[in-house]
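A single chain comes next, written as structure tokens; it is the form predicted alone.
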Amino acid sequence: MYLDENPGVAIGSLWADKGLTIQGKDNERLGYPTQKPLALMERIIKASSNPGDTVLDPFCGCGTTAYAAESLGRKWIGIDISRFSTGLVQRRIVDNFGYLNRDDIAIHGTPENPAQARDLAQADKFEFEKWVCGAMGANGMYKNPGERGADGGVDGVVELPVIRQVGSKFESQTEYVIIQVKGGNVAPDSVKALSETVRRLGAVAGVMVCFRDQMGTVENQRSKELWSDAYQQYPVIQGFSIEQMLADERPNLPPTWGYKHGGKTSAPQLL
């Protein structure tokens, strides 16, 4: 059989294959219950445009219709009500595709500096957690990503590759973070819940991320206590400001942590 002779038949309106359902696709999984296959939006992409057209999902979610629509050339516009989706569609975008960083990828509608931060927080306290999270690269825990209820202390959590030694060879292992989110006053006794929490969870790790005039209760309250990857050690309960955060600065946590910056990570090789 030859395909000059046998072109098939032309996809019809019934789409079944096997492809394209995220089911088993564990590595495209991002928490979002209504989360849709990429080959899926791929094929809808390539049947409706071509390359240098603008692609428009105006209730974006996770982005997996950018994800496609950057893979294949297009131009994309994505829109959605909840600002944790922001950071993780940007977060996303940037991971996956080494020729961009995040000053790519404008963003409209969150805050821009400290003082639009302070009043998100005194407007719509979920709002500002949700807007954080996402922008720290932080994931639901217990629940789909921007769900309300209670947290267990657990405003996000962020998976993170951690590179140890073991015997003569290096090895990733995933290990997770605990973000905690004020937008007020920080109580000593919310330090040391997340120590608390941290512990409880088996994470390696807590932020605490607030506002810079917080800052010296984080400091004084927490742990003292270290964890280490195969390179150094770092703090298990450490203060992370919303104006660090707006500066682009990050953590101190492994390079493996968050945002690629310049379209890149400094992430150890294994070797």
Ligand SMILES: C[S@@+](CC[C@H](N)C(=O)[O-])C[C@H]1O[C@@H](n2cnc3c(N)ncnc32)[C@H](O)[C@@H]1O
Contents of the next structure:
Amino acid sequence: MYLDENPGVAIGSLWADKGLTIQGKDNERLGYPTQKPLALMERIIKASSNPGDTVLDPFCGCGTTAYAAESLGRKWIGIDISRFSTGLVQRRIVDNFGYLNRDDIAIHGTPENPAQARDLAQADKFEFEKWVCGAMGANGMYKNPGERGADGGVDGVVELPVIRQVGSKFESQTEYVIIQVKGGNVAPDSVKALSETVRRLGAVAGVMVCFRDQMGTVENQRSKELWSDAYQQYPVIQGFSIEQMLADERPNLPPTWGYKHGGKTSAPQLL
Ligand SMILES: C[S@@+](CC[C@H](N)C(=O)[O-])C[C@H]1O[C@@H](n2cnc3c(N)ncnc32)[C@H](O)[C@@H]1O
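Moving on from the form predicted alone, kindly provide the form predicted together with the ligand as a structure.
In what comes next, the whole complex appears, and the chain from above leads the way.
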């Protein structure tokens, strides 16, 4: 067989085939502004490595390379300067590859205890927010990662499948939970403002993530309203401490919130 006798055009340096675009593939989008299409990363990995090899992406973003490498039987390492990325990549892989759980994916360089978390909060407020949002499973930052400035009371948004009963059937509806992060003192007004933000954006709930010593203020100031899925009621506004997050505890959200140990974000077993 001779190459020049084969039909078609040899692949060039500009790849614009339809299959390589992320446009329209809403189920692939994670809200990460520079996310690359999975098909593109798969092509690169297949062309340049074999199963069992290790793939390194030193600017891994939301982990498309890691995802493609995992699905093609490669080992992988991702590096990113943003602490939002680390939690997001871990969650993306764990949620999509049922044989893995959070402990299988080691993260280096993020806080492992409350003292380190306080150090990060003091050293870089925005990186602290990003780290929390990534660890809480926010699908996207409300702003672009790294963008500074007023956030309108929203640091991250969690997309949550909620099981509701519609007539005699159960169906999964997509709802949103607002994440607000405070690395220092929680002002009473900011707890009240979170209720307003949740209402304004049509979210079902808001979680104020702060250190344990601020949880009293959240508890005293929060609205006691409830919302419900098909099974039970949950607080519209709640506090969740950094200490709880580091201990892998769960906020009071439906089980479809898959943060703990790789629980899937979809819930077909309930349907
Ligand atoms: C274009 S994005 C990568 C997107 C990725 N391909 C995906 O599909 O999600 C580039 C990433 O590089 C990260 N980055 C920028 N400067 C960096 C640095 N000096 N070291 C490590 N990561 C860095 C950014 O935080 C960003 O997530």
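Keep in mind that what you see is a predicted model, and the values were worked out from it rather than measured. Basically, rigid core = biggest C-alpha set you can superpose within 1.5 Å across the two forms. Positions refer to the first chain, counted from 1.
Once both forms are fitted on their rigid core, the CA atom of A247 lies less than 2 Å apart between these two forms.
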